[in-house]
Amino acid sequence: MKEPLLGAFEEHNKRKHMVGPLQQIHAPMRRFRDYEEVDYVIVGVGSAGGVLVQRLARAGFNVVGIEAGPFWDTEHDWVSDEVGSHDLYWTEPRVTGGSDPLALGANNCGKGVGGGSVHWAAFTPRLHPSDFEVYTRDGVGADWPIDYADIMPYYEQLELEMPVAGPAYYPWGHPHGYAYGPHPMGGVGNALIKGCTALDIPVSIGGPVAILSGSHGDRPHCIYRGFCIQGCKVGAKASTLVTHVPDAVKTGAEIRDRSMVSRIEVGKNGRVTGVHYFDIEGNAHFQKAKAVIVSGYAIETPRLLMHSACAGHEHGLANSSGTLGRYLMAQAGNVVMGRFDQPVRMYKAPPAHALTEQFYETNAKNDFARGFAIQTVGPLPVAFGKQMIAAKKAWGWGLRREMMDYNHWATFGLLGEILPWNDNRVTLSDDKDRFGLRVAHVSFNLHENDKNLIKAAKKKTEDVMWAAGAEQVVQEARYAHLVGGCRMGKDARTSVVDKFGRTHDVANLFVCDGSVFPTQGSANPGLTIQALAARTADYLIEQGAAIFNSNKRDMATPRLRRELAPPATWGKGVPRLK
């Protein structure tokens, strides 16, 4: 064969934006000058800030969204291949300190638009009605300011925009369905259903999880090859540079990427003006805007607001509460590795795929608050072997032998709910990174709660292994998704952000990822993130000018805007039996 059957491969050409191997951004971007006063400022295209991008467009607003990481072009920029996917990660400078230090980069922080939705797993479940009242059931935590009831919609909404594929019924929590059917197994699933089975423990089955289970549009569906958590070149798997992004630049916003913004400005009127940023080549810019959105998570969030101190904000721009980067939190993510007689071949299947939330709920009998799920995770083999170090001490010839192995480990995953302490928190370092910005110094700490949970969370995994038929079972212990630092609340004393994400303190100043979550519960945070998003654009959205020109807080709910989803990513799928 002289040339491939398609024909022969095209030359990069920079007039195609790809953002999949069919999809492709059509129009030209507009593009706004410094001087121009914008309505937003979105600051970071990530999880959240994709949806505020997309929503905020459609609705006819003037919107830019920064992003410090590139604007992937994913067939020019994306690789298949483990060590290749390391600049989808951030990877900047950062100081981590406590008695239980996090690992920070590409387990839970991403850079480039589209964020950390780039290299997640995809899974999406939901979370539960008790995890909007922790403390009023548990007397631990802190209480939402708002309940299940106000999130559930955006729930449903998103997960047919992503779409998520999952069983027909979930039990769990509000127990619901899906749309759109779930996954096959692969053998690592096959693995969790038999030890759950054996012990009695109720299982879900292939999702829920956003990644197609069949084509949908113009993606394809997934091809069962493992990829998920290096940027999935196929197009089947959900982020924002694929679901939303493409939409916002059609409806008019800008994704001014490469460009890190260094500080939020504050007018003589208490209200925010617009952001200090740095291009690429490290030429300072400010871009005038109404009103900015934070969307930078967990870390970056609380750096940028604390870099923004200025007169009557000392401590860090809309921290009165004094709460600021404090109460982090990231949930217990120890891996359980078992060896099996017969192959296992985890990578073929989506890494997250199955998991039970039966030990989700707080139980009285246990000496811990808050509880744990188990899921399927499916690491490659250059995450195996670092896996296989920790857990095993393997090196040389050991780790070799090891890896000659892989087709024969399954791994499961306990994602476990850490509290939130007032000593886990985000400061500034007296490390300064390449523009000369204090870096974020992390400090984790491990409470007794905690360290009781993990360990009960541990030896139930353990014991799903050992049922599924393992030979052998090893365990690393790890931790995963960050959020907190901002926490939304009622009480302005207590909190950085009211139930829509605007900061106490400065009106037309709002937060809007992760951070603002006051608790966690045991379910990954992508879909809740996405959610609060599209929940604070429509509040945004029926604000109108209100937002740009009064200090007046409406705290009304706002209407579900199903209209300005992004055209042909939902209202497809199973209907739904009322």
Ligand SMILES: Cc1cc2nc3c(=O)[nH]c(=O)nc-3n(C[C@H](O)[C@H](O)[C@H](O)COP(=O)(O)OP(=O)(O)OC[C@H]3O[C@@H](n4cnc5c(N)ncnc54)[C@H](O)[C@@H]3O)c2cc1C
Second form
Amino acid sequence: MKEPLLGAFEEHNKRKHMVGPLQQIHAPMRRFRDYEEVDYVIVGVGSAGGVLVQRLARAGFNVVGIEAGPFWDTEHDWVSDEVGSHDLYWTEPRVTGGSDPLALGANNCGKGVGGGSVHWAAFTPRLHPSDFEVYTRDGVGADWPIDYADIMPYYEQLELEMPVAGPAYYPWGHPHGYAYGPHPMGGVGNALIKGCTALDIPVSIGGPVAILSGSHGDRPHCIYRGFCIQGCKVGAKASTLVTHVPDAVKTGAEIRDRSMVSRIEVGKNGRVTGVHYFDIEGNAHFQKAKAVIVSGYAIETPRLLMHSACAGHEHGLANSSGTLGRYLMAQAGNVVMGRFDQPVRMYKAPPAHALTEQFYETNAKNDFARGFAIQTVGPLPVAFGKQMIAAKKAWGWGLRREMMDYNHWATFGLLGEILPWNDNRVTLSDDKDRFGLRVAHVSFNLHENDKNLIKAAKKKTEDVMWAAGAEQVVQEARYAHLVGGCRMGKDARTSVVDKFGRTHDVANLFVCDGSVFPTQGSANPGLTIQALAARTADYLIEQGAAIFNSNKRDMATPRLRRELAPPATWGKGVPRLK
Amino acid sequence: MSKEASGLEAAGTHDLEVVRNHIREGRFQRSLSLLTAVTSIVSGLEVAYEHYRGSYSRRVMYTPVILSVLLAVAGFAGFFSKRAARTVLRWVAFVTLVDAGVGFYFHVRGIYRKPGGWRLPMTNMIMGPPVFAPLLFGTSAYLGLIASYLQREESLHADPDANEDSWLTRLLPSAAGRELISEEQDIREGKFQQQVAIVAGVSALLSGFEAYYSHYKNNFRYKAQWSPVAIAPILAGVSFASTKNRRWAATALPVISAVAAADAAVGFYYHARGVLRRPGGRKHLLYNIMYGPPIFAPLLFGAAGMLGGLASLLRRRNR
Amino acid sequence: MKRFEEVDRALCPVDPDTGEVLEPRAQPGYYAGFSTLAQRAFWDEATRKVVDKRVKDAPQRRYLSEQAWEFWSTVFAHLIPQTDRTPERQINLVAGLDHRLEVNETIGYRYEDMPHDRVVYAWGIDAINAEAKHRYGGEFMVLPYRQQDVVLKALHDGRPEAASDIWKKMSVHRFWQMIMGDAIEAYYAHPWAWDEIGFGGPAYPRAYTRLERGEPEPWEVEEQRYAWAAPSASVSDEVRSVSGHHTEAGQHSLLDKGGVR
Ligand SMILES: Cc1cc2nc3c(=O)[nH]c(=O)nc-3n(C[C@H](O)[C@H](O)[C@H](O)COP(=O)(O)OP(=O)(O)OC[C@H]3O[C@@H](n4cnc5c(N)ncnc54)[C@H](O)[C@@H]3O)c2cc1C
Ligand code: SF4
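What about the form predicted together with the ligand, after the form predicted alone?
Shown next: the complete complex, the earlier chain at its head.
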């Protein structure tokens, strides 16, 4: 076929706001005025923010989600192209440093409705029960103020809402199964299976990933085009843009996009009264609100709280503990590349499609605490070229030569737990952004445990690659998934927020996103972030008006409100083996 | 040759003769019910994992799985009881047949709703729901339906309680009603060669097409992958010719049907081997069955051959 | 950009057996006959527009001075040499950089041991020229190809011998990473480069169907390898694997960039 039937594809539905080939955003969207005092302002409609907006709107609150980036029309704004997708990432200036500086930008955060869930690879493993008590078990890191049993119902719920595809039985952590069936393999997944099988390492095939293996209402299933990190135009990969935001808009939430929150206002009574923000033209506004939830990601959340320093909060809003911006974490994400004699063509199939968590837990035989996972990755040419600079020091003709072999390479990513350290932190740099706001400075240093862990993880991942039959194995150091910086804890002296995300210092100010993680495990954080958001939402709904007019803290666990899930959640998938 | 052996052989040919006569006279309700049950189990397994691949993303995807269990049970019941064959089996088979139609609709629609829809027919047939699979799934239901109208092997006389669907005929215009009754009558007497031949031809075409695009997906890596694609149209052609011509039905049809069945067996072997040869092989058997070559698909192709064989043994309608 | 006509044939890759110069091709690489652009009709409109623009728009100089444009064109022609391509099929590597500097677009961060991107490209010229003068007594642009290659290789190796005042304020590793990154973003984002390496290109609405064993789609082609050696005037062909079977974690602090996962 030279052309599709009826000729080249043209954009359809130009006047409708589409978030997939079939799915559209309800119009008109409700609008609030700045001077109307809404119930909740949510800063950042990303992974966590998207879930919060949906839950609170469905429960009947007046909610505005203020988002720095655009409210994507995926048919119009997104492309199947690496370089053409730069706009998906947070490319506002930031400074990175420390002894082991992190790459930010495309490697870390999104900008626009859906946030990081727009460009994540959508691996969605759960944390293990041990993750919630790392300090108790291993004497390092920290304990969470909640345990696995608290979050498990939310894992199950969010796995249905996204939904997550994966094996019917997943053996690691608390064993469980998935509602959607596993995906077919691409060349990289097959290499991982081969390598692991040869070394007798169990491997999870075809998930867990928040990518549809069967259609889901108006969302078609995956077409294995491999552009997940560039945003899934198909709508097969879950992002809150397609899973939660459409329902939020339908049930009366406002998404105010291209609006950058610059400061949170604190009133005389010590409670927050709303947020200052700049619109796309740079005009300043103030939105009144009865309560504010910050969901701006592990870097922007601490930055915003620091920008909101005021009398009584000189070192940043809600920072009486001095831990704001500290205990920032990234996972070691070294990429191990193997060259195979036979072609692999790793650009096909989603980058995320198989993994093993066999080395996740602390093992007394190791010279380090905690562990790591090994996952598939599938860089497209530009990303792969950059990896070749690092992994093989290739340039000039050497680079051209390596790249001509692009189709012969398969890549695995390790995901290693780096512990929370006090000196890994976000501060404000002297550089300014376009609004004249000081940008974030991120400082990152590896410690002994981290280095030992990375070394072992790298070795193991390379072993698997050799066992898969690679004839050459190289690797590149990198990090993935920033979390922490606003950690939750029982003790107001050593943490910023309580177990529901409420700041210890201000009764109507909440933080809900990856920044609240006290430790991170070696599972990708996205599912946990969304599960925590749903839990925070249940808490807020349970508390009702008490949040708006009382400083009392009720620490009772709320009821899981299944009925507030987007209606499209139900009636799909297989009954799960628990 | 020893006496004993020749005696055995005689007994063998005698048995074959009996079977042939049973079929000719439509007295094979028991065996066809059993066959229905077996094919229903196979196609039930196939649809169960195929729909698991599609994650049962609609509740209606459970219906063929449930129905194939019911049909298998009904088939066994029909093997043991004439009553069951005429009631339960008939109705379950009928509902299953309707469900196959519904499935066909959803599969066509599913392809339409994939990116690019029917404008990318090949891609979306390969990656979307297999269009004709629901119709092939209907094969076992068809067998069940036929079985329900036959006579039992042991019955000697024409059936006393014929025309039990008379209420249906009363609903129809009288000409159509009469036609229906005479059709039923013919089936009962094994005179429905043309009908089975048509079904065999259609099913050969459909499963041949399924084989074509799923082997196309694999780039026809093995020459053998062309065989079902080549055999299917011949089987279909001969089957259709048989409806017009008695000689074809008696000569070419059994031969090509046997070839198709043999090819299906070979295919089954290769598919099973392919499953084991996948990365992770036996260790990830269930996954590899799901995503390896579909092991039951060749059997569905074989079913077309089997129908052809059946047709060749039947008698024709006398009009 | 240096065009092939201006370039010595000694700069073209050779057949390693006979040592003969390989004629430049419209499409180097092992996938002769493969064309992603021929598949345009199967792409969605938004993607088609973006890729078309990349292929059709004439490169425009807006930010860099004429000398700077020439300078970086020459440097990038070493970072990603294209003398195996016929002149009309060479890919412009600095237009994207010029645009990025003009609108002050970054990758979303800068290292604390690096100045702002515009400054990097200003200092880069000085540092490279200083290295050239130190080694060969002339500005980079007047040196013969091989000497230019050697100057750049010094930066690649992280061992510049001149301009220590600049390198004190700017990490040579990160500098190298940035210029390589910009060159790669220009070259490997181009459909002609996709054809060269056998990458399938955009794939929506049409999907991939053959996911396993590296099998080509019906519209892709099988690999047809041929041997080639880099021109003798170049020193960039050797690659060194940083990690063999065993490496230490120290490399973390030097090289990390870009994003997947
Ligand atoms: C390439 C890549 C691959 C990844 N793959 C995976 C994966 O496979 N699995 C996984 O679990 N995780 C993955 N992640 C990580 C995951 O995307 C993030 O952890 C997650 O999205 C973080 O959620 P969040 O709610 O904390 O923040 P985000 O989702 O980033 O949302 C924050 C939002 O807030 C907005 N915002 C910030 N500040 C302001 C402000 N001041 N005013 C207004 N709006 C503001 C931002 O624009 C953004 O939209 C990946 C990340 C990257 C970069
Ligand atoms: S591979 Fe699947 S999930 Fe990823 S972008 Fe393509 S269709 Fe979406």
